[in-house]
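In the block that follows, a single chain appears as structure tokens, in the form predicted alone.
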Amino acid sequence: MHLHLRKALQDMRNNRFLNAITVATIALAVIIVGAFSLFVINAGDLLNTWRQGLRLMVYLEDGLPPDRRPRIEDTLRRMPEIERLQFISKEAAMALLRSQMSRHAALLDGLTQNPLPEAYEVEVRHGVERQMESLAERIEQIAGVEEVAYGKQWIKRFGGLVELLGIIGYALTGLFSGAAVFFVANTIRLILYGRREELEIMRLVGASERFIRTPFYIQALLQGFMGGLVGIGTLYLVYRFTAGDMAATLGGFGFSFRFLPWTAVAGAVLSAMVVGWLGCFASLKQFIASS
């Protein structure tokens, strides 16, 4: 294994071009499948951090009789996925619209009177994020209730833009893993041409195809893990340097930007070596096939 090892850092010496531009392309890979997945994993967690912190916010009908109020808070407590709710008045409201809309809300001096309804805002337990929409229906059914909300279009939406996102990943590891395979198999295509006579002596001399191919797989999974090594700490050094601006813009939803976890490096790393060997087999099938 010694002799194949060093044969193989030797074919690296003397075709340092070729092997630079083949780890640059499985780092490149790996950069942007990288990318991909770290946007996704975060945009996940971040979708789970918005269901988690969903409030359903339910509007009482306008003019509602005094008595009907305290039956609908009471409905309200009794349903089991509700953890918690706040009561929010007209005036209350009022003073809540002013105080976010800051230097205009001059704007709402000219009311006559305030248009905005009575409202429960509902924090449900922990685990029914995702039987929102039929809770809400359920509200909906209680009489003097006008509406419920709760952002269903917009997560709906973002989760969709997740999931597609997903999807392009998958395809862009397909792609260039599929360049990285072609880079590796012409490199190691030039080397085994340039040395033919001496496999070809190899042969007669009674040298094994195992003893031949070996220092080209030993050469090839370098490659890989080098790409792969390079790859991933490019992609950390953006993380270090972008991670505070992003921690910045979404902390204040309770979140915390992460970086891949030590799983998917090391299977990064490990289809980095994956994609280097079978470039090289790619390569020997083809010149043996043809020597």
Contents of the next structure:
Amino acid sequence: MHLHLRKALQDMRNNRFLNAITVATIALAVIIVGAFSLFVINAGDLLNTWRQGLRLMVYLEDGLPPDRRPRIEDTLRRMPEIERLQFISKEAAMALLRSQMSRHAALLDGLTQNPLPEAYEVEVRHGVERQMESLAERIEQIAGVEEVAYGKQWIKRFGGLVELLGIIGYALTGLFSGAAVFFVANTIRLILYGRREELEIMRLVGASERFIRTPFYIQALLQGFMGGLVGIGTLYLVYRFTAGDMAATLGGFGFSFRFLPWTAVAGAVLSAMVVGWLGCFASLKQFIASS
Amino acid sequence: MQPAHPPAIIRLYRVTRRYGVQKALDAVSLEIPANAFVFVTGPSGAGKTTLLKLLYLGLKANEGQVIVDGMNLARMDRHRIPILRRRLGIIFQDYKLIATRSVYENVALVLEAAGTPHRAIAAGVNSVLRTVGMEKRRDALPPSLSGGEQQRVAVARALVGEPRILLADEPTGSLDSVSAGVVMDLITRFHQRGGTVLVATHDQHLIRSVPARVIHLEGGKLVEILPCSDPGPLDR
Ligand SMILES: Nc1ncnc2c1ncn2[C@@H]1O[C@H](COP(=O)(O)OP(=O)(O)OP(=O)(O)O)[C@@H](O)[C@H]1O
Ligand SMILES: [Mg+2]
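Now the other one: the form predicted in complex with its partner chain, given that the block above is the form predicted alone.
Below is the entire complex, every chain and molecule, led by the chain shown above.
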């Protein structure tokens, strides 16, 4: 083993240029696939944050007599999906609007009467975020309820986009892994071709195929390992320098960016090694078949 | 069979090898007992190299049987070829040294391939390099060596694995008489230690220098086997 490792390292040193290109190719594939995963993971997080903080606004009919409110409230409370609800009077709604508009609040002074409807702010139970639509429909059936509002269009579209990006990510993963396998295969083929006489001599003096091939596999695995590390490292640096800005942009949502979890990092490096192994396997198979 | 007769370590029975329609070896049968010293001779193109190649499975026979050290080569599995070759020491007509590896590495390769432990490799290689007088050039690359030096490295590589049989194809072909003497001396000593030796050559001078049996090929056919080297009726 030690002998094979030494041979593999010697080979890599002798073919520094080819070796660097292969490592760079694998790294590039890892960066692209990793960047996509990073995006999809964080977008998914963001989506969940939004879904979890999701509230329904149940607007009541204008001029509804206050004595009809307890029945509505009762119906709402009996719905299992609802965690909590809070009544917001016209005045409270106005105060909230004022505070949200802060500097432009003066505009509201011109109003002769309060146009804001009374409403219940409903917080849904954890886990039912995906059934918002049907919940909203049922609430709208309650007598005295004018309208139910929540950011459904938004979330649906964004969710769809994240899903689409996920699919593109898978396709890209396949594409770039394939390209990386191809590159490794080519590197090893070039090395094999340059050394076919040496390999033939090795066979003549009693070297087994395994003895001949093992250093190539080690080399390919090392290339994959290095490519994986370089790729993830580069991605991490880029993340470190840009995540701060992005987080600041999205900070208002109470959301923090995160890097790929360590399992994904390990997975990426392992996959890169598999890519190296496959490339080696392909070129050796072809080379043996042609010799 | 006489019981006193030593068992054959190499046996060919009606072996034919063709290149296209031309027969490089034509129904050759012969037996070589263990610890024999044999010259294979004949004019250029007679089939000497072809015969040696059949013995280390550089080529397969088209017809007939080849048995080497108890192994039937016609029926041998591809992955067992290394086992056969580790029992042979081969000196090739064109040396076949790896140009990009040092003298030491070229010789060590045989032991590495055989799975010899690291320590034993260094000891074995250094000792055999000393024997052939190449220990001072151990780090040199083969292309920087003279023909005679390369030949000595080739001999060292053939001997380092302590083979049962030594196959040598024109081992003195391109050497001056002094270098040739050194190489033949190494081969003779291998024989004296109990090894079986097959030397292909058309150098009659060389044949006369060692008492050995001589197998004479011509046009792929076995013409005669002489029990001991003696100029006899051979041409040239
Ligand atoms: N690879 C090959 N393809 C076609 N013909 C071949 C091949 N190798 C050898 N031959 C032919 O087979 C015959 C025997 O060749 P071989 O090399 O065994 O002769 P040899 O006795 O070793 O000759 P020399 O003394 O020149 O080395 C020759 O006629 C040669 O031309
Ligand atoms: Mg020849």
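Only a predicted model underlies this, so the values are computations on that prediction, with no experimental measurement involved. Residue numbers count along the first chain shown, from 1. If you superpose the two forms and keep the largest set of C-alpha atoms that fall within 1.5 Å, you have the rigid core.
The rigid-core alignment places the CA of residue 41 less than 2 Å apart between these two forms.
Relative to the superposed core, residue 79 shifts its CA atom by 2 Å or more between these two forms. Once both forms are fitted on their rigid core, the CA atom of residue 28 lies less than 2 Å apart between these two forms.
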